[in-house]
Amino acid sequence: MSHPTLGIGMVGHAFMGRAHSQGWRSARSFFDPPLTPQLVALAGRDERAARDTADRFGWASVETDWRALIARDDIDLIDICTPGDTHAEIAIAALDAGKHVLCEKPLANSVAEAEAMAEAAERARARGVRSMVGFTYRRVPALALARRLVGEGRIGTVRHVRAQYLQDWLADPRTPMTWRLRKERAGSGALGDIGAHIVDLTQHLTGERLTGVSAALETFVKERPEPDGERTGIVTVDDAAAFFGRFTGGALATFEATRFATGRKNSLRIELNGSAGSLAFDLEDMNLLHFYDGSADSQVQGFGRIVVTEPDHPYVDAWWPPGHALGYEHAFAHQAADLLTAIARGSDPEPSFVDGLEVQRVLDAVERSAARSSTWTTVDIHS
């Protein structure tokens, strides 16, 4: 406690909110960041509903206005985990206030968004002021121990890879409307809500850019239920997203996004083919990777079971022994920790915005190409 602090004002206040104030409270009970994190006030227009996660967490004080955040001298940096319409306002508004941000993905509702957030993160980056997207699932210890082993060459040159997201929770349709429903809200369905985190992985592990694509989105309930239940609401969104790809290193790539999985309630699942090994992982049972060494000798080849619950796997040092299972919360402390250990030092938190504007440009091939009965359509990449 003896470290310098930064205060914290975070916008939102439901299920990513209180991911997010976990991951402050244990970053720096778990952690030694050479920042710490003070949890100075939490906005939400249902101040009801704002005091009961402040209450919960440990908030200091409530806002019913994002701007008084960003207007306050105790506040140094803005949590946004707010829907996607409200991320470009408050990160530009913030970032050229001088304010630090992090903003959960997928980084904003359309590539024009993006940019201007990207151009933002840039003029601040000048005075010091550093961003971060919120792509966690880079920072689940099994997933960094995959980059780290891609990294070395251990798998060799990639040659394809395999990317789901699967979810269930939307395949009875009379489940109700809901903000992710609505594209004016979020911008698009399971593409931009569950597909940009693997495209993000995908990219992050391999070290690559997606160059093209070739997609198809469906809407399998196009009218839902207002919560409520005198009215029915239409879906304006993709209830389910397929796509194949190819990456700049040649590599052949298809994924696979959808909230209508049944019995899959929260799937992603990666699997990386290189010409010397391999690499898989499903979140649903987070702590494992499974590693093909293609140089073993051939009696004793074999998919291998790594538990990564060891000290010298990325993160897992600071938390239980070994065997000692992390779970879904665990990454947002590691968020937490890296993007205060990347202020205090003055380097640039990753992913950075432009990574986010970077998936964004994906996303928007892939809306294209569905668009055009799936036609080839090229991913804008820029240097």
The other form holds:
Number of protein chains: 4
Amino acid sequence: MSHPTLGIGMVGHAFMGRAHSQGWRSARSFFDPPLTPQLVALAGRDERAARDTADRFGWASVETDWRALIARDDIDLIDICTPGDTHAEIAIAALDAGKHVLCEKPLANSVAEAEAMAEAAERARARGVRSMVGFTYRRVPALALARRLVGEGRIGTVRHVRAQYLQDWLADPRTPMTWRLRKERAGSGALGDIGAHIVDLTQHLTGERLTGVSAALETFVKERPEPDGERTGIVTVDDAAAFFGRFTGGALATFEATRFATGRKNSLRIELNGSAGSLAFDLEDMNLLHFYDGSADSQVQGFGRIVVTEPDHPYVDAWWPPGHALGYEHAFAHQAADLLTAIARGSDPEPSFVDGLEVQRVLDAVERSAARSSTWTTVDIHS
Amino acid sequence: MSHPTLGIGMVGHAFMGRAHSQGWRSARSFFDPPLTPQLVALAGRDERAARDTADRFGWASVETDWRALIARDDIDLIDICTPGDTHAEIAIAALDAGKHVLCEKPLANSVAEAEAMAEAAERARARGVRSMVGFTYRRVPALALARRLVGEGRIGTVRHVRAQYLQDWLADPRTPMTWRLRKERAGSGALGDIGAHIVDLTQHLTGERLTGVSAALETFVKERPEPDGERTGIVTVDDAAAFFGRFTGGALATFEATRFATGRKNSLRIELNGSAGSLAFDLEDMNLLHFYDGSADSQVQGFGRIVVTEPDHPYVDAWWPPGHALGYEHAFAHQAADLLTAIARGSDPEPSFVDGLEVQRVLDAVERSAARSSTWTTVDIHS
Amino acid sequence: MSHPTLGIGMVGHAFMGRAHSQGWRSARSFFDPPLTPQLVALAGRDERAARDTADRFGWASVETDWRALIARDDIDLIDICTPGDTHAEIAIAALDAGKHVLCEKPLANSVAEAEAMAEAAERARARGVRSMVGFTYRRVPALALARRLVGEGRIGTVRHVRAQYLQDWLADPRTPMTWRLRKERAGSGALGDIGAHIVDLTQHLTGERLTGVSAALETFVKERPEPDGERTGIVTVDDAAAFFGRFTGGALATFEATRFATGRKNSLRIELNGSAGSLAFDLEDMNLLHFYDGSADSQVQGFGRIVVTEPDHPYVDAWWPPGHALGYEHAFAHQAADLLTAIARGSDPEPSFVDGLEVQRVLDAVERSAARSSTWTTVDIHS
Amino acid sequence: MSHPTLGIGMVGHAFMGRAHSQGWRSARSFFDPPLTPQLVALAGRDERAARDTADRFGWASVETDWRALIARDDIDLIDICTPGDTHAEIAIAALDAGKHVLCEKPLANSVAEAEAMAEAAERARARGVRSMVGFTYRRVPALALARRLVGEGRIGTVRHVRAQYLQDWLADPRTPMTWRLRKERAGSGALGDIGAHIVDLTQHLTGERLTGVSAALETFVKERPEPDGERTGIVTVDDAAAFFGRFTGGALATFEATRFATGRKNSLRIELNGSAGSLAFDLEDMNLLHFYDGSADSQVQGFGRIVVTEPDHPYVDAWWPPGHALGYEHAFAHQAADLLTAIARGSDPEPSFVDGLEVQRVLDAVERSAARSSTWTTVDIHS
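Alright, leaving the form predicted alone aside, put up the form predicted together with another copy of the chain.
Full complex below, order starting with the chain above.
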């Protein structure tokens, strides 16, 4: 454990801040990254809340302005855990100052912002500065195994992609307003928050890009009580998005993202049907991957329920013995360990800001299609 | 068992002919319909094959021309089990001759044919002649229970309809041509064959109509070997269909029908998410219905796995004790029993030819949308 | 269909009588047995009820005494569907009269009766007369496939057998008395009724015999209301049985049979763990078999969910296309078709009366162990 | 976060040492225990390995003798993570020295040792010193919810307990010897290692004690290669245990613990059937609990699949939003938080050393029954 250290400065201290904190710490404990992360400082405008998170997770100091993090010499990497409308400014400033950046998803609230961020990342890269966007689910072991199996050709040519991200926390019309329901803060609703995950994941798993989409957006409950219980606020984002599209390799894909799927708490489901086999996953059973091997003996063919906790499964060896489940936040440790390794090796971590930009372009095409009677809309693919 | 009899004449003797034969027979054995079905005659152009089916199931005689069935006085009902391109001619002739008609789905290969059939059904109805289209899945007990629960308001206002019909029998490009892959015979591919089922079922379960759709069709394998193994034939129908739509009550719906979902043999999945609860079903586990009751005590809320084999579940009491599974063809007995009851009572059986026409109109809108860059296309709703 | 016929006489007309009737009829319709079964006569003491079943299923005549069936020349086979206390007398009389016999399970209510029956079967066999005991579940396609896979060595040496038959129809203490709860009629309770199935199935699937057992029996509710609602009756059979045992090949086995497993309607679960793989089955999902192939590539190992509806699965080809579920009574058609084939070929059908006797001996050892402080009790294995 | 601190000294640094380290740390980060745990020192005979674990998890110092931990004034609690044969000596010394103790399960390798430990705990308790045994699974949220539901009477009187702990890591005879297969180190095999968990859990969940058992033990592979690959070693513990028993409330219970269940990696399954409902759990899907509510409307009764990640579920509120899975080690954080709370409050933490002793007595009765032809053997219940 005599590895060199890397100073981390994190912006944000709520849900994502806690997940990232645990990720950095566990990366060090369970993996053996060539750089040891130091939790140098945490920035938050609410100093008291920031200090509470800092104390709980061992951040050495607290700042109330993210710019202070960038100014510090003992910080090498800025970890951005704030809402999407702040990502571009912070990330670009950090990269231009020579700090590595890990930025939560979605990369930005618009294509224009995301393009500027990708350009900043490209400039920084020339100077050896690394950037990564936090599509953490790529590093859930079952999904990393799925990617590996697709890459090995185990399902052949992909014909169908079926992706849903179903939650239900807005199904009750009495659930009050939050910043997530205001377009100016959140950019979009279910589409950008959870739809972004299934767009990124399906592009990642297939190794292909979406070429076009046809889409509909829906806001079921257009007005909600404000938290104060007296006024009501107008919901300016989508409650649900439905779209289909085509991938570069010819697959026909269906997508759905919603916060109104009563009874589905966090059900991110992906199924890929290929010419030689299929894969199916549901985040509500996140340690399982279902694989149909079309090359198996015909009388025993069936979807195999793989418990993805074996030593030869991605990331698993660092944790517990077979059959001991991993949970939601473990993927943040995988993300941290991989990023530290990439920085040490001087290689480009994935997903890149360009990957984040590609997702943004798909989301943009979805919104444009929905606004034009669902007409087929081409996704502008980054060269 | 001193009920009056009803003479049945069946056209067709293959897959559907066998399912209907078993249905008529089991209706009599397990239910107590007020009319006892008599298997009077079976018509088929291939006399030898027709006679084989007749012998196996107890049809008293065989005809080689369906017109002969209509001409017979001892036949009161014509049961049409032939491919879709023959439905209109047979059904209209039978209805006009005063025979009750049970017609397999899809009702027809085009909206125009279906309209003519619905008109014939309306004319016949005025004379007490009944007609029914064979969307048999409505009578799978789990789905009949689902309809009952929706009707009782147990899931509240429907917000999401999620329907897939996944098969894989064409996934292998070496699978040879059949009449089902030629537009002139089959009308369409996966869309009309299996997509029709999920359109009918979701309209039936919700008690609502689709108002518009946006759609894409895909033919993955455009040329296949002919059964003779020497020539190849051109596939002129869709291999897969993806579409979304909106229901009259405001629900956002997604649909997918495909014969390329490797590993999915007959997976008709429907999920309805409502303001008060949800329902989920998969035909591969056809005796189960999953119900999420949003009004339950919060700490025990979850999708309940209902084994739909209890005496108070639809149709079940006539069969076996609790926990004894029913299979695919049992719904044909339910269909036969309900039709016999409706005829005896002088009531209108469901699904009607108008229901079949409505499905046809949705399929037509799907095809038109797919031909127009997936642009949103209104479904012409029958008044 | 110019096969010779075989005249059937059936004793009993309730639950089992209906299942067997449908079985004989469907065997003829869907299979092509070398003997065509004729439903000649049905015997029942309640003539009116017998006539109702006869009318519904097409039995040509009715008798009120089973002896009349044996006396008839047009009857070649006696199908015994009555409670267990009548099996021995009827079966022995029939066999001695030269009639083939199909006898419902359990073969008898005691080892002594079962031995006498097995001897009668042996005597009859010398004259070409066949006998079979109705452990129908052996012919559920998923279990027949399981047997085939074990026979092919796909799971290696069996180490663990885990068998449960869980029902809940007695869980409510207010459920009234029936003949099934009186030892003099039923012989035993859950043990003989449903425990017998899992004993037979595990011996059949493994191809081995139980060599000894240690057991406990329990009667949770010792007194129940009589159906008249005024008196109460004493329950003289077990509500539940728990035992473990060892198989000839060294496997350690656990068994449980109960009518008090609240929420489990007809859950017959079997799992076999072998040196090379495992198999798991639950009758509540009777079209599925789960197979773990220990020889598969390690990173994709998992229990495969085989939908046992493919043409190369046992019995399935005669029915419907892939993915179309079979139900409870289909196995009765398989049983009938196999028995007809064995009679025509002059071969011995399985399960034999000796198989039935072996089950009886295990049940007897269970009862003896339970009566002797659960002490290990050897099963007397038939040579 | 101005809570007083509690100094922790941990003995052992392997699998359990890592799980406990993460547990202490996460307890502080996600819960708000009234005492803040300080990771003061870690003891291990292999200093280099101990230092590695210490560095990874933030233990401030390392000792090579556990006695040194007890001697330190800055250590208030000894956390014992070593094999079972060392538990008694360390725990008794620590308790007698006034240190609180958390001891991994099983409490000891024999009843005599466990009794001595329980006595030491009782002595220490009089001086305000607390002790707890690490049956961590009690604090998996789904199982904690199960306990709560049983306690609320939601399943009524328990009639059946069905418990299995299935692993497969010894199924291959080529798997080499380890200390876990030597009786002198491990005490017993599957019985003490994993059988202990299901004994404790079922006693905890029901709130009852086992009164007697009948049991069999089996060693399938009696000789294995030593890790050096040249010699072979004799396996002196059980590979599998099967037993049934009765609970104080009259329930009939079946148990199985094995390391030979090919394909089952860590499948701890518990089902409770009560007069009013049932509960089912499988550790391979550890975020789910299945609850059958017998009081529900009859037509929608079924096992509900509760995703145990809601704020009103035990422990969950401290972690992530609904639907975000917890993993294996989270229960160690719950254990740490509860123990810290109990110490601060001066209350007795559970499970106590007496609970651990009770488990030991059941395991002892199992071994005695197995040695006496499985004869029913009474469990000596602690007054």
